[in-house]
Amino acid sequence: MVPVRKPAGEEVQVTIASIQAERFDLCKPIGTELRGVQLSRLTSGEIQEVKDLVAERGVLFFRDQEMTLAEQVEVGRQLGELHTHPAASAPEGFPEVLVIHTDEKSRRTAGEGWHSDVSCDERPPALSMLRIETTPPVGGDTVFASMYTAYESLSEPFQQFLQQLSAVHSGAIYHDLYRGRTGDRQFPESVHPVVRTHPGSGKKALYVNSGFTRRIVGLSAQESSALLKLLFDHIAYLVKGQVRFHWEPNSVALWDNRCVQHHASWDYFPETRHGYRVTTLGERPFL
């Protein structure tokens, strides 16, 4: 039995199976912090409980997660088959790891702009686990948005319309983001449903994002552009479906790309922010 703090501060007792932790839901639709948990010490059964919870809550937060890179990769493997980023420069010996680093020499920061990780893949990522080791004195937060809430807040006729549509997700953005590292490589382009069903929760989620989604299949260019702008604005401005996380050294965020988008705030230049991400391979999106 672990305490859950309601928004008003009232604590109630609930059971999260065998994980002994303090659970704090940060807002009603999305975001839960689990305190007193060391991810690298969880059993396979407890890892499954974490996966079930993140499918429900979208993103989980953990503090004071001191672990080596090898331990982080091992936690990732327990979460699922690991995904290799198509344009990443990985640390030696860890091809599945994406280095997240921004400093005074950076021209951009990873994750700036609303997106779902690598949605251009035929089988896009499921879970992403980011551990930040070095944080700036101020700033550097990440905002997460629930795509369950984004979908559910639309009118029923509009939901039905969107369920009929598919969209093209393109990886061409990597040519600009990783200039000089990608050469002449061809990056994925895939067609996914505009609304997808989460295989764990069974809930429907909006699945277009401004980072990778380029056009709606079957619509004219004008219609596609107008519809995508409407959906991108809906996601960006739906504050009731968002939660903001302030990083501390050795904090971990674990989010589900099938039902969540995120946006990293680069408001700390020229300070340094540094960490590592491992990501699991998901299934092909389906309605």
Ligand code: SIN
Given for the second form:
Amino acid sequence: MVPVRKPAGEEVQVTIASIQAERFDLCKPIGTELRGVQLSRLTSGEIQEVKDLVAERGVLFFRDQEMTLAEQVEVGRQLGELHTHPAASAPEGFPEVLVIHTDEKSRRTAGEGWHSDVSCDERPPALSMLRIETTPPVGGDTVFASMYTAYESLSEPFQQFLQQLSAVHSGAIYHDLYRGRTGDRQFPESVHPVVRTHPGSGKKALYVNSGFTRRIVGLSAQESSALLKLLFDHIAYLVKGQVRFHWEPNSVALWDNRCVQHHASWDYFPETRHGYRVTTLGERPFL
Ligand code: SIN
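Now that the form predicted alone has been shown, please provide the structure of the form predicted in complex with the ligand.
And the full complex, kicking off with our chain again.
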């Protein structure tokens, strides 16, 4: 019998519309676990409150979310218009579902590196909802980083400088990630502001990531790579803006790609980790 693990952090009783939930903020800038909530049973008003909370907290965690794939897609639809991944193959009948699967035959795992999902798209994802069904005996955590904190912890003159810039985000990375299966397919490439404003919270967030961002527009190659290295290191090492989530079977993480990056940890080879992600379409990023 696995003992129920009480998350660290202050317990606050909150009302999400008509339902009572226990809210645990896992650390100050990012990450909240909500207990007593079944996502597949929320009304549209309650879903809106969840969306408001994730815009503020960056990522929400839920335990024991029993749901079928169809129910997960339905929750996704309530969260927003669904996004279809440009590179991955989806399970039969569920074109908007991304399978997250790693086992002893895997040569790579999805999301091992700091990134914001599919930021190469012209309208990159807003929310991603990942449910892990099979967890390895140990490990397989995901780390999330607040891009509000990443932006706010820079000096004011540097923030001003970054606000003038935009960057190229390229999907060419999928040729490496899905080696042998992408042929000569073309993947999206988009230009986005380096700093974006979250349309829900109104807060500014840093919006470059080492997964997709290739260069800063208008800078020399040397300036661009030096600046991107500085920003990628800042994001990776800013521990005060990060939260680490340990999955149990049927845990769900719901994150907002507009203000959060994440990094999966593949520390469980050759064990199996398996789950499903649905993702909503965001707006075109703006400053
Ligand atoms: C991803 O969506 O990038 C995968 C994250 C994970 O498997 O923890």
